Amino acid sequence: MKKQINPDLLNEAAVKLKYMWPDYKVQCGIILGSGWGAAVEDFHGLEISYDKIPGLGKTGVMGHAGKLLCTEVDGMSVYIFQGRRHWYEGEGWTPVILPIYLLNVMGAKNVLLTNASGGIRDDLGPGSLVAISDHINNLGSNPLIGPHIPGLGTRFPDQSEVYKKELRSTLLKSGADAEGVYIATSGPTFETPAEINQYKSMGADVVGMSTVPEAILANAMGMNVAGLSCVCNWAAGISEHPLTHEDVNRTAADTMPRMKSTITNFLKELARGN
């Protein structure tokens, strides 16, 4: 597996996505993750699929459309990524950033990470929205290792304030029941019950396999980062069944039109800041 990002790839990218879409730059960009899909029916616009970006390919995940849109809310052009690559299908870093590359080169200065989650704080049960308030990264690995490339940012990104504190209040306002720290896991199985209470003493309140990989190069390139996480399931050894992803994709179905509002409120407040 090559890890680094390649750089020749991201270019590549940019150079096809400004080619196809030559007169629609982005104010605000939106990466849909595991369940969050349908969250965005109801928005119509340009697509593209992602397997006509280079770098980007097929998604390989159940529940990631894998189509990019083009879409404007009140006057605010959005680009949603509608799934994402994750670090655990093995291809490296390049398809997994790609997405937060394209949307720093189109323009965009905030960026809404979604996510589905298992809760470990008490107060964080099943349907369950998180702002995302800090990350802990135990992927064991960071997208910013290897040669430094200067278009992704200073050598030494400073991670004092990751997810913005504005954009969490405006979460928050929009529908979001609490704020939380999210940890990061490489996946792809579930934590184990030691896992999870070695997270829980590190201060994590909610667990999943994505975002903080995003993340780490989006306050690296200086974009404003707001994250959004459902939790779909208690954590292992708190939940007193199995853990599986359609459970997942299941609690999020039902958690559905909270997720659509919290969404469409969020990006119509942004809007309205422009």
The other form holds:
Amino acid sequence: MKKQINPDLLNEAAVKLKYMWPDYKVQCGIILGSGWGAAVEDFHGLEISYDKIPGLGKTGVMGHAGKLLCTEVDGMSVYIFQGRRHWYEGEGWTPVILPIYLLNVMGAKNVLLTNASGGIRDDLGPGSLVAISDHINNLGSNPLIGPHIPGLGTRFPDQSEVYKKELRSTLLKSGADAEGVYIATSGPTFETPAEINQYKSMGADVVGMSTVPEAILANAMGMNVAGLSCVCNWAAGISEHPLTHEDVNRTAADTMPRMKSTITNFLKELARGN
Ligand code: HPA
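Return the structure block for the form predicted together with ligand HPA; the form predicted alone was the one displayed.
Let's see the whole complex now, leading with the same chain.
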């Protein structure tokens, strides 16, 4: 299996989406983790199942196909990808970064990436909403490894401000509790306590298994990136209990009303500036 981005598949997906929605011009995109659909349940519009988008369709570990919702918030057109593919699924980079590519070709200038994470910093316990200020790529790889594809940005993209300052302020105004540095690990294992100690000394505030590849590509393509992380558990070693996916899901569900209002406020704020 080839891990590198497959440009033919990206193009095929873009052509299919443009064929389905020939006139659609997107202003903002959101990528929600699997199970975060309730955060956008008040938004309605056209929906496309991931099955219908070449390169995205396989369900992987999500258990069910995700979907793309095309909606409007105060006159601003928004594409919401509900469900994301992860590097740990082992299917290569194409399904992981495809939503970003599609948002870019459909014209989106801004993208909000959301995720669940484990809290490392003392003040970021379960239920905290963190505006990502920067990231550490600890995936052991990078989606842009491989022959340079000019349509995806320069060969050596600058990363001095991946998460745009202005969007971080908007997130804080919209309901996020604090800013913090997100470290991405490949997963699918949770971390060991020794790894969390190491990440803490590296400057990481929260830890998760997603978002960084999408942020790398969106930044390389010149998009404005925002990241909102919901801390769902104390990271390993800080937590007194073993970590389980079920506990993560439970905290995510408890925090959903705040996640929902933060996302909605953020979109309304962006729409006002458009
Ligand atoms: N580690 C990695 N990913 C996560 C965690 C964690 O503690 N919690 C939610 N996603």
